[in-house]
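What follows is one chain in structure tokens, specifically the form predicted alone.
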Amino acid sequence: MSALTLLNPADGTVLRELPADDAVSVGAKIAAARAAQPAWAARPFAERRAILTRFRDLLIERKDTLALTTTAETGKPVRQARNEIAATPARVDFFLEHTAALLAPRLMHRQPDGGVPGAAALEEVVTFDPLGVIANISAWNYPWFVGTNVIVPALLCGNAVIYKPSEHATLTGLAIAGLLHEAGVPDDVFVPVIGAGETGAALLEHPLDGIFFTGSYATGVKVAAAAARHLAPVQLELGGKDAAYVTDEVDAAAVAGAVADGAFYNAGQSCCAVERVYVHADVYDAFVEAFVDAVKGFAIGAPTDEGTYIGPLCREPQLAVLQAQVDDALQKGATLRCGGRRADRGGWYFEPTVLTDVDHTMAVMRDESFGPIIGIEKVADDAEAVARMNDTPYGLTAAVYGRDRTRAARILERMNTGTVYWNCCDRVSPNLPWSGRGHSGVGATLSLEGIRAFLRPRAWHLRAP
């Protein structure tokens, strides 16, 4: 086996080095899942779904030490990692909750002998059996996040499970492939795989009974292609070049600042970080100026201060690629407002940027930035904002700032997203389908339908002797 180095994004250091998983050893594991998912799957339900209350109070009761491996991995500031970890356990009692009414039979038609001699009554039934060996290929900004809407419902429905977590964030994926073992599920029905690339796509030759991936648009597409090789069903979760319009009904300065903490929360490393803003042109001078104003008093600091906003980035690549956007969105005649470069100090931090007088042309307004960094332009009315927002190949979310929630419902039924937001925007609920559209996705996570992707239908054509 190869091994895996684990970096701190605060200083470069090395955290860690792991062995990572080969093609050999991730067929052995594979192997092992599919033997031992049918007997998990003849277990009572009300035995799987103690077992999951039990790791969702593991999980509560160790969140602060779980904190502090996700935000040395990661770079996440402590806080907001600690906020991830209290947050998760809505998430996996929505799934203990609702999962037991998803797996009942459901009795379609029945049609009775009606008294005629020799006539036979016949019943139309569909019963849910689990897909079997699923994969999970997870993802490193919302570990515990990403990880449990896939996992947990995975479980709950009968299934076994080969995941991966990012290599950005493989110690808390062990953590969590920990409390689940501690909780109850089988070594072989939860199954952890340590890798990089090459450990995923070594496990995508395999073939497996559902594939769910969180990531980049570039490698959902290769995941698609390597599960059509088996027609393995297939979720994705991409990313997004998300949207916020504020109208000229609002308070600008009101609401400034939470557009801007849905933009630079967790460095900006979040599929649904509002990573454009238009603003209408009689509220614009005010909203930026209290807009630039809220994000200069972002506190950049050690992601483990209780105090620090904007921590690291969790890839050092990543600083090139804001970099580069912030030059070409310069060259193309914006206005730098703050930021703009690496920050001047250890770690692969970049400074929290604002740029205005951007358009189209710009990589920062087309491009996923997927860090601190944001553009906003001025529009003249609500037509000119929906044709901007809509100027994208993404489609996970959009918001709409305004009193008048029929003028906003009116801009948002217009967008080509999953998920639209009033007066809010960077939220995910589980009792809602979270999902994409073109380059951000496919299928969808949480709600019912996130439970019904672990399932697949069996019809019964019952008809008495």
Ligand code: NAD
Given for the second form:
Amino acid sequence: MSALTLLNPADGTVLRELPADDAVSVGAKIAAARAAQPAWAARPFAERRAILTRFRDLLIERKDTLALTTTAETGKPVRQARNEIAATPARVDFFLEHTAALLAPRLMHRQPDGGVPGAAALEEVVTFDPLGVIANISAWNYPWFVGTNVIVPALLCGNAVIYKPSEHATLTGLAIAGLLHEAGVPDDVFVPVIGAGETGAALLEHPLDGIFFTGSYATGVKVAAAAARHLAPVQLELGGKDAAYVTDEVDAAAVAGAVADGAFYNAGQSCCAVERVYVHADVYDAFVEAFVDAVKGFAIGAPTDEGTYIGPLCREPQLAVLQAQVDDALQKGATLRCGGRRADRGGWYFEPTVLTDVDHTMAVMRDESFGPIIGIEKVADDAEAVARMNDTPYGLTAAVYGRDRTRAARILERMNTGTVYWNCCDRVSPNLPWSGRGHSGVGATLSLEGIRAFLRPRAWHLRAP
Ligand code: NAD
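Hand over the structure of the form predicted in complex with this ligand; the form predicted alone is what we had up.
All chains and molecules follow, beginning with the one already shown.
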């Protein structure tokens, strides 16, 4: 086994050294899960539900200490880490409430007389089996949300889960495993696999019954290629370049704070963070002024401080990505309204950055930034806003701010995104499918779709003798 070094983004110091899984240990874990899965699936649903309910209760009970673990390794401000964990039980509840109905057999057709004289009675029934042994390769930015989106419905449906947390959220991943095992999930039914990209790649060398991935587009393409070798069903929750459009109908100064929060929460390291803002010319100046004021007011600080709103980036190399986007924009004529460089303090901090006079030749308006940096562009009308918003290979979310719901709906129905928002942004609900289009992914988590993804149908043609 090789070693995995965990670093603290707040100061770059070593947090822990852990043994990492390799091809051999991964193979052994998958074999053990394959042996254990049928017994897990055979348990009455009520038992699995009771175990996942205990997991949910443990989350609530341990929230404060768990948040400190996530903060230490990801740099997420502790209040935001606590908020994430506190909001996770609501997602678990959705799955606890809705899974049983989807597991129930469905009688689709019955002909008491067999349809033709003399023929035996016929029934056509669908039942639902778990996929079997699935892999969940996960991201670090919302490890509780994106982990439980997959793990909980997968287990409730009777699957075994091989879970590879991000190398940047390994301790959180081990904490999730610890809570599940304490709640009663057998060790071989939920199995953490520890390591970075090469461990993920080693995992995908094996035949698996489903691959559920959350991460970047670049890695998603590799995961899809690996899944194709075994024809494993694959679900990809990937990045975004999410746009918000502020129409001329709103008090732009009043909505600027909400849009800024959608862009800068978790230092912009959210898949659905607002990454581009288009503002109607009539309210542009007022919006920019209020937006920059809001951003300048964000408290930057140690992620362990309760008052901190912007902490360090999780990964050091992302500092160079953000600097390159700023430099590229400025060289092409953008105006820097605030920030623009690495913050003058230890750790991997980047100053909250606002650029205006941007256009789509600039990387900051095209490539996922995944950091505290945003471009704001002026548009003349709705048609121009729609064209700009759709000018991206990504398709995760799009938001419109305005008073007229009909006008907003006309714009939003033209978005090629899995999620659309009216007067809100950067929001996820367990009731609704979370899905990306284009480079933002394939398949959906959450909602009833996000439960069905862990089941495969069996068609029964039943003719009485
Ligand atoms: P990443 O792609 O760098 O890593 C994701 C996971 O893939 C990690 O566990 C990593 O170890 C693993 N991995 C890396 N190379 C691999 C390979 N060749 N084979 C198998 N596994 C491999 O992404 P990240 O930095 O952890 O997360 C940030 C990205 O995730 C952003 O693009 C963000 O937008 C996206 N994201 C999307 C959603 C969503 O729901 N759509 C949610 C959270 C994050």
